[in-house]
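The chain below stands alone and is given in structure tokens; this is the form predicted on its own.
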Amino acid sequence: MTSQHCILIGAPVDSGKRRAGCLMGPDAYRTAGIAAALESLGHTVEDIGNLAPETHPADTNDGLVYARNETIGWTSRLAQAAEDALECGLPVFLGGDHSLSLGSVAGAANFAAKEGRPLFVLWLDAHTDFHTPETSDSGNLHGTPVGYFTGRRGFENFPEVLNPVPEENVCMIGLRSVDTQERLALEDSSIRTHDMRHIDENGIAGPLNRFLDQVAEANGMLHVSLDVDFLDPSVAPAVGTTVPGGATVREAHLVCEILHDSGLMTSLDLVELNPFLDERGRTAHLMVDLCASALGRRVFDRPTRSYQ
């Protein structure tokens, strides 16, 4: 296994939705032993601590869109952090809600463009997050990152997306909660979507491997964004957007093991962990285990955990 330099970037983003708690996520991952898990696989680990958003005007929240200015501040800071970290290694963004991906993916796309390579995005999530601030009924910006980094209009005052990710370079797996506006927009897009019915009927390896073949053929870079709600809430309860019928533990590990086997992943988001909703850290530990699988841990290396 090739050793990587993994850069842990704390992104305690809690502005993408109204339910508080994701700001505790980065420290929960650290407490669950993410650095030690990666070091045990032969990787070097650098933890740069928790970032803060760029200076921004205070949000009044007197309109539908929640915490727009704070999220803009986070987007600017995380885009630069992603671009800088990719110069040195493989960034792992410890979230934080999914609005952090407005910045992490935009920054990864900027770096890929400098390298003359296309960026591909694997979106592991119950939701498509393909809204814009103008189309969102909730006003929660954690539902907008894919719309942002693919270049949809409607992101007034956000940093300009200099290198939009082509829609055909985005693959979504695990979908099971898509509202009407998102569905109609996706039907007009080139984004690959695989809902849980498709996974139930065909398995999870096939669509993933076909996507990875496309990445490899294009000599692309691959950003993986893993949302806690990709998993079934029976095994990962620490998320404010639970949707029954998600991926099993084994399906999720298979995805991560295939990712490692491909050798294609160049950056990673771990998002939407809300430790306030967890059960004795079980979700944080599972997400750390999945991260380790994506970076080389095999079945026989995986410790057995007890929650007794």
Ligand SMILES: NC(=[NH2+])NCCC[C@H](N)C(=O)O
Given for the second form:
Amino acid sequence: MTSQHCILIGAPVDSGKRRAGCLMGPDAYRTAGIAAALESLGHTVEDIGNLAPETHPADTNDGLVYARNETIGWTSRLAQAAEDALECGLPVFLGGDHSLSLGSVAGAANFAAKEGRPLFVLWLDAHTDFHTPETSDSGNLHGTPVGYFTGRRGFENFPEVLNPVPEENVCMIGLRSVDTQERLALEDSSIRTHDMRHIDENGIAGPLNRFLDQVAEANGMLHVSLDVDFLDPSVAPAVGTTVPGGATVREAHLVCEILHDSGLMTSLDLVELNPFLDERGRTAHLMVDLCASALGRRVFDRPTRSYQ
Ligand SMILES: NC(=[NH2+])NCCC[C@H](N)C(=O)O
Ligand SMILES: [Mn+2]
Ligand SMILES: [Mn+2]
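Now show me the form predicted in complex with this ligand, since the one above was the form predicted on its own.
To see the whole picture, the full complex is given below, headed by that same chain.
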């Protein structure tokens, strides 16, 4: 297994929705032992601590979009952090709510463009997060990152997206809650969407492997964004937007194990963990275990042999 330099980036973003708590996420991952888990796999780990948003005007909360200015401050800060970290290793963003991915993905896209490689995004989530601030019913910006980094219009005052991720490079797995405006916009887009019914009928490995083949063929970089609510709430209760019927522990590990074996993942977000809603750290521990699977943990050190 090739060892990697993992850069843990604390992103205590809590501005993407009204319910507070994701700001405690980075420390919950640390408490759950994320650094030791990755080191035990032979990786080097550098924890750069928690970042803060760039200074921004105070939010007046217009009643439509919640904490827009703070989220703008985070977006530019995290885009720069992603670009810097990709110079020397594999950034792992410890969220923080999903609005952090406006920055982490935009930064990864800027880095990929400098390298002359396309960026691909794997979105593991119950939601598509494909709103713009104008289409959002809730006004919560954690529902908008995919809209932003694919270059949809309506993100006034946000940093310009210099390298929008082409829609055909985005693959979503785990979907089971899509708003009408998102559904209409997705119908006009070439984003690949795999809802839970598709997974129930066909399994989770097929769509993932097909996407990874596409990434490999294009010599692409791959950003993976893992939302806690991708998982079923019975195993991952610590998230404000639970939707029943999510991925099982085994399905989620399988995704992460396949990702590791592909050797394609170049950056990772762990988002939406709200430790205030957790049960004795079980969701934080599961997310750390999934991260470890994505970085090479397996049941056997060697491929298992079948009986002859
Ligand atoms: N990252 C998330 N948990 N997003 C949930 C978004 C829910 C809903 N679609 C909204 O825009 O408000
Ligand atoms: Mn999400
Ligand atoms: Mn979600």
